[in-house]
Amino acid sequence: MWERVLVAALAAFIVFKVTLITYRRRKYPEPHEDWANVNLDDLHFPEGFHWGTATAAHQVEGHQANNWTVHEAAKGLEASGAACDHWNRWKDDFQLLSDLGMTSYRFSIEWSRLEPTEGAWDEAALAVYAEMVDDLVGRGIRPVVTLHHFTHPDWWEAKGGFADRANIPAFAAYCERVVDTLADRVKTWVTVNEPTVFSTMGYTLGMFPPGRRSIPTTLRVMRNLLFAHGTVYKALKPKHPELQFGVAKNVTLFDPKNRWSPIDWPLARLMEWFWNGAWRSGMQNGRMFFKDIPEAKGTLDFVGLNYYTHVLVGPASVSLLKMKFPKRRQEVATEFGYPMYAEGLRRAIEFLAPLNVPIEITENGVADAEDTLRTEHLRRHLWVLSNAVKDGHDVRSYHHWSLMDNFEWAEGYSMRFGLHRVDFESQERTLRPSGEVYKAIVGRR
């Protein structure tokens, strides 16, 4: 009996020591600001810093025919339909950018518009994108173009999409044709948006197309996305050395729900490695999930950062399918279900810093239909960003998500991220008070 008690006591002591050591060695102790005593107007940004907003083709253009529209129909999801009818109203929407004082605009190209069937290229559609770029340049707004933002032609999906490395040459050919056409006017290119989100949502949780649930396939897709980026980079950088190519990485932070739990710490670290660390390792070392991807090593001229929140990890603490997340006592829950945690933006920047390339904030925003949280969300994140820049981090831009309400993927039209409210029946755009605040902040810079 005493032996069992002794063994149990020894085991408890070891668990306690491991937990304590892990806690003390944690690089980021999950800081929280006393926001009531922070001067959010104390902002410092360098000359030439880019201020912008962001959108994605499928979310705003309307009337698409791609892997997502097929997924919407197959899963009985809300149809994207006309979205913001941006394909027909883009000139008016670009005026909204000018009215806000934006100097940068991130948007994506819809591959399925340019190559609706395999081998059939729509030059008229490419000409529209070229006209968009010309208009932006004429307004003094830098175009930042994303080549893949979750969508691609269904004919390519039917062949396996990113799950089959044999399909990558077709993707690279599409990228090359677009870049060659616009290279004289577009200098900043995002090859792939949020590779980890695309992989896990489409191949683990099944909420994005193709709606599968397979861990091995998820890992293969994640590796193939790195391979695809590297392939595009190595094909285009020698042809266009003046261009800047990068990836927009969603950096979600993972913290233990219970800081003293010997279970929550390892879970949080495992999730953070899977979501963030493995990708960074792949870009730095050309190796991801124990397999070599030499094509990816050294292929970033900059890195895009999409930052929204942190996730508190513990056994059964997160229900991703219901998008309900735990939060700290002092945190505010957003309409999307996750907490507002502006302090994490600094941690996300520091996570990307070892890549040793400039950082562009390619997305940051909040779902807030009544516009009661967005102003505070915006001001807190800009204050955190300002301090990071002041302390020497090479961050070149901030793109707010989003210019206007749009189609929010699996959530349909229920989530409102726009600085402009959109009436989807009349397509009327109305600048929200938070948009006025952003305009004033940019104007003072």
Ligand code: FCB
Contents of the next structure:
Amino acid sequence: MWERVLVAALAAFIVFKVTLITYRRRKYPEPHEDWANVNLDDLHFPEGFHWGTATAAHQVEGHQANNWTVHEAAKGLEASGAACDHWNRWKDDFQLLSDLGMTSYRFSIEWSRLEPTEGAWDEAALAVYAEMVDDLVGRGIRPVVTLHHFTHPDWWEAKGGFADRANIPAFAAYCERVVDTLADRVKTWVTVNEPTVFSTMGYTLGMFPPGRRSIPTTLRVMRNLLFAHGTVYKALKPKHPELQFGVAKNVTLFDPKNRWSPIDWPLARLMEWFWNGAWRSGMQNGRMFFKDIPEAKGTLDFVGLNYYTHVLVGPASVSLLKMKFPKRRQEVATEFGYPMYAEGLRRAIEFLAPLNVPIEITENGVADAEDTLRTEHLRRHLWVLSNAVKDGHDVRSYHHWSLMDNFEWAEGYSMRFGLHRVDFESQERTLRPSGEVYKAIVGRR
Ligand code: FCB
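Beyond the form predicted on its own, can we have the form predicted in complex with this ligand?
All chains and molecules follow, beginning with the one already shown.
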């Protein structure tokens, strides 16, 4: 008797699940454009829309000493070394921005340069960043400054970094020092870059420092990043009400590999919630992974969107751990492995829209050493973005990743994301054909 009830209940549950999944499938479609028939020249951007490129300190400056250089050595990864020697060549690099016609530039400040040992501040290094900012402003380029882009001093890492909430005051003190110094010239601040990537790569997959593999720690770091942002916001916003503070969120979309599969759909939804939804609800409600973080609630003046791709998930998704990405038949695989899916940029914007703050595209780009894909990639994404803006989404800027080839974290120098090709022997920069295309598009506006 009970067995029958159990079987019936199970059957009912399965039917219910499948119905729900089918319903959601209709509710969350995965659009694909017929690109051959799209007029990619049909672009409309409002006056004052910001055109930019993005970089991060560790990836371009060269000669760092931080948590990442320690990780590179410990894991036998390619060393970041001199990178683009940008610390010495930034003036020339800013000329490249002017030559491209950029009106905005996103870059990051390296905490380990400013506070190489705990409590010892290097005023000269801070003065260099101030000089950079002055130079950009003088060129009519808006500086967008990231305070934490994956790197920090190793002494702070040794104390547990973002895994320990007791460390957040030191991070906030660093932010306060920088913001107080530059507040008169820098109005747009990104506190933290890609919190989900930072936590997952560093604490679940172990590919980023500190190279750990622990899901509970990953969740703790995610919450602490939210807490850190909220703490910085609450300390600095009252002091500088005219400044805009935000987070650069990597919105990777998760879609079911097999659209008919009752396993792939819930799996995709689960990943989507873990990667995107939990963060958004943390910002909206001050609650993440079943714990309260009231400090974070309502602390975004804008949201930065880093958009690259969608990931197709199914039971075989363990292959993702080896960074093997499946793609749809009609999609092109990029050099990083993941597919080019420009349609997803619209979905990522729609995902962030309920936060009710302006959106800045803080990153979008493609690894493409031979520059065979970048032009198409750029044009498709700008077309999608243009439609989103036309339809009323409040997107204020587009920053292409990246101004030039640079140190691509665990991938070293193998992945080339630059509008400029960099010869790392001679440090020569050469504008790629796709860079010419971007320049022409921006120039027309
Ligand atoms: C993003 C990072 C950025 C760069 C691009 C390719 O996840 O924020 O530093 O490496 O990917």
